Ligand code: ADP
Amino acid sequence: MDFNELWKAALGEIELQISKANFKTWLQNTTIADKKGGVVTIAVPNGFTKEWLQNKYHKFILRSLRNLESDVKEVIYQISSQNQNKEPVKDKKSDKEESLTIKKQLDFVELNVDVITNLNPRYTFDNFVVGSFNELAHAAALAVTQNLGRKYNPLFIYGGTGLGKTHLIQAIGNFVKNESTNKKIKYITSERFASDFINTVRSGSLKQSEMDDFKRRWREIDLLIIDDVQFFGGKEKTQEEFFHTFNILHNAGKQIILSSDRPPKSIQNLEERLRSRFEGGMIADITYPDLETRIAILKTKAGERSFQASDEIFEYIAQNIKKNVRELEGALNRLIIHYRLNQKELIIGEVKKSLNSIINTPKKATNLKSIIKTVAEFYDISEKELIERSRKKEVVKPRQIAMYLLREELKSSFPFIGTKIGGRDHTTAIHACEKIKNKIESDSNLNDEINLIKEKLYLI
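Model, the form predicted alone [one chain]:
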């Protein structure tokens, strides 16, 4: 593949792994500037984008490029002021026509996001596959569209990574937008809301009108959709501002929709008054799809791209990718690219070979350090707090979960666990592991949290 084609294909996979707003913000004006000796150089428009990609999305970029070309060993980022207006360099001019054809056939990167609402028009109820794993959330979403601001307000949808939360909440926005052209609608991630607020505070310290304009913009909305609200945890000033915005909208009968990777009660460092607001409407979860639903999702996505394959191929993908809809779509995207480039009917042997790096990649090796790091990040506390003898209420539960995971995932001995987690006696480790093990059976929220931690722990 030439540079342009390689980057388009990589972006197609990356798009499925991060929020659409973040994708558009940080990756829209990037290109591959060079590729030598296994090192890919990505041209970016400014230093801020370079730093963000290095710190936040490097693993997605590197993994996607490696999936497409196995010789990729490293990715570096280079600031190029002319990046937005420069055509990517071609290393295979004979492939130009074929590349253009693929670009037209595979609409992976053209987001067409509405600049006013931030909604992606591809996300609709029509192409949202419903199964037992998401039927409650889907039914609640439909009910909201018929009773905006009056039923299930707020609507809070939670579930693991890549299960369709963003699709569903944006489908609500697109439905309302098409039915009511006079409604003010806004979709945004919690990170972008926080960033907008922080930037306003900085400029507002010199000019009060900036803050007044911020409040007006967010408090005149008829349908506010906030994605990934777990990232509000720990941001005290942002939480305070959103609390007031929430109250004003809610009291005015405006609809609020929220999504998260965990239920409200499991969001660390969230003010109790805001947690109470989140729990005041309808809470619906999205779990893992069953085999039949996974096959249906694959066939739906394939139909959208006018791609056909045998039932055997769809079933092979669905049987091997069980917990992430984005990964299903990523595998399908790779097959479509493979088919378009080779222009011949796919057979199961070629499919297995093409998807080998996705399906047969072993779980990332885990150890004491990775468990401590993952648990600490999940509960937004420091690793130091987790392993010290602190008796802070917000640390006790994460520490017990860390001990439980060390026992369950690494089969560590109780004396080892006690020693490593704060130099405690082995009886403390036994107590912690038994407490978490017993509580999982009766507390579905805790079970969800531990599954999410494991998902992050083993994320390739």
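For the two forms, the rigid core is made up of the largest set of C-alpha atoms that agree within 1.5 Å on superposition. Please read all numbers here as calculations on a predicted model, not as lab measurements. Positions refer to the first chain, counted from 1. First, how it differs from the form predicted in complex with adenosine-5'-diphosphate.
- Shown in the overlay between the two forms, fitted on the rigid core, is a CA shift at V176 smaller than 2 Å.
- After superposition on the rigid core, displacement of the C-alpha of I286 between the two forms stays below 2 Å.
- Relative to the superposed core, K373 undergoes a Cα shift of 2 Å or more between the two forms.
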Given for the second form:
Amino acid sequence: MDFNELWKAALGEIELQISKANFKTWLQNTTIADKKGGVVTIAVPNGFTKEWLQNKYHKFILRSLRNLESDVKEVIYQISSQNQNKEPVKDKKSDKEESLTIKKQLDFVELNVDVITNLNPRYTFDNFVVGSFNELAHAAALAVTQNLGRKYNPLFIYGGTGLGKTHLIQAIGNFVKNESTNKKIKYITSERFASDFINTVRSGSLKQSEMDDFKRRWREIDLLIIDDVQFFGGKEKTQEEFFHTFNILHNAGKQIILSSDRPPKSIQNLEERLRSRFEGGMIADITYPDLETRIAILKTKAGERSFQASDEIFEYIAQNIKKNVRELEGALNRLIIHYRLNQKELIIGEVKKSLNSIINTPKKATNLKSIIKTVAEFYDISEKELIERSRKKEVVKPRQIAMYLLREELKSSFPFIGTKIGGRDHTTAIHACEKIKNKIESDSNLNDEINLIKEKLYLI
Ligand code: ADP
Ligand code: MG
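Having looked at the form predicted alone, could you now put up the form predicted in complex with adenosine-5'-diphosphate?
Full complex below, order starting with the chain above.
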């Protein structure tokens, strides 16, 4: 077989194993450039495609080539300008620039959550856009950094999903961390706090020292940031423990910062004494950004990723996505992917088409079954493998993603997620959801992957 025939036959096999959309997106415009000593070189149009093929489809490609010619040992990917789209290309990046961009992305991936503080370094004041919707919360956050434990204590920030609560409270943590190395800072979600506590209680019944250790760990902190405290609702034992921790820290003049999706008085099943503690400092809400601010946010985010587009395009997105900064970012990410794949200047018509599914389609109802099916299909594993209790390496990530989607898209409870996927308890589910959530922040490939899965979930 010559290269052409070999690749055609291999693609024929690969096509059967992955979705049509993925096949079209990642494998069209690829060719075999060389085959020597068992090493096949695949030419790809850009660095982005190279990354994807390497990270996600390598196994399929290698397997199908091997099935056809048993001497194939290795596959490598090479960016080739000949494989780029045929349309006239404006503002095309050279291969060198392209690989620089990819390198930047990889560096970014390595920028990870700090293991001691749990803070993600990407959340800073510098990249937090301030508008009237979050002015008060922002001012209070700044004031706290200047008067740690002395001014607004606790600082309680509340507001709807995707409006910047986590960003802002972590920005405080990162600021303090960079200012003074001797301060003990801890960021944690209320759910993680609860599960750590429960685990300690369980083992603590055997060993008192573990419980003491738990208490000591939490009570020696200078700045404690607890995210999403609405989830303390209904957890009586955890509330009790947290109440004591809170008092000890507060009395010692240590700073406490809390976030929630609603004000303290609306948190169901929260002990009265804890509620009054939450209300005892400063409460600031975050509302919805106005059009100007939404445009400013988009431009800031685009700038961070060296992406340019016309004002018309930014305005179009901002006019259509109003209630969630995370969704604004999602729309922008989609345009960036679109742009990288096509390497053409974006025009508004294409933007509308590309964002159509986010903006105009009402979300199709999804459920446990469709999430399992879609994730299994996406990663080419069987549904059974995905939900079974096993430690097979290749199913770990898909399983975590399925758990994450159940949580984010269906608001399923952690015990439910644990039993339905992997037959595990709630702590495994919490861990999986947090891991994916944190990883998405720094790993743009994973973010894109999950966006594609969501698209499948809601579109077809
Ligand atoms: P929440 O915790 O309120 O659900 P997040 O803090 O996770 O929201 O914000 C969602 C996304 O939107 C994050 O990527 C965050 O960086 C971004 N974001 C939210 N508000 C702002 C803002 N004012 N400026 C810049 N980015 C923001
Ligand atoms: Mg949050």
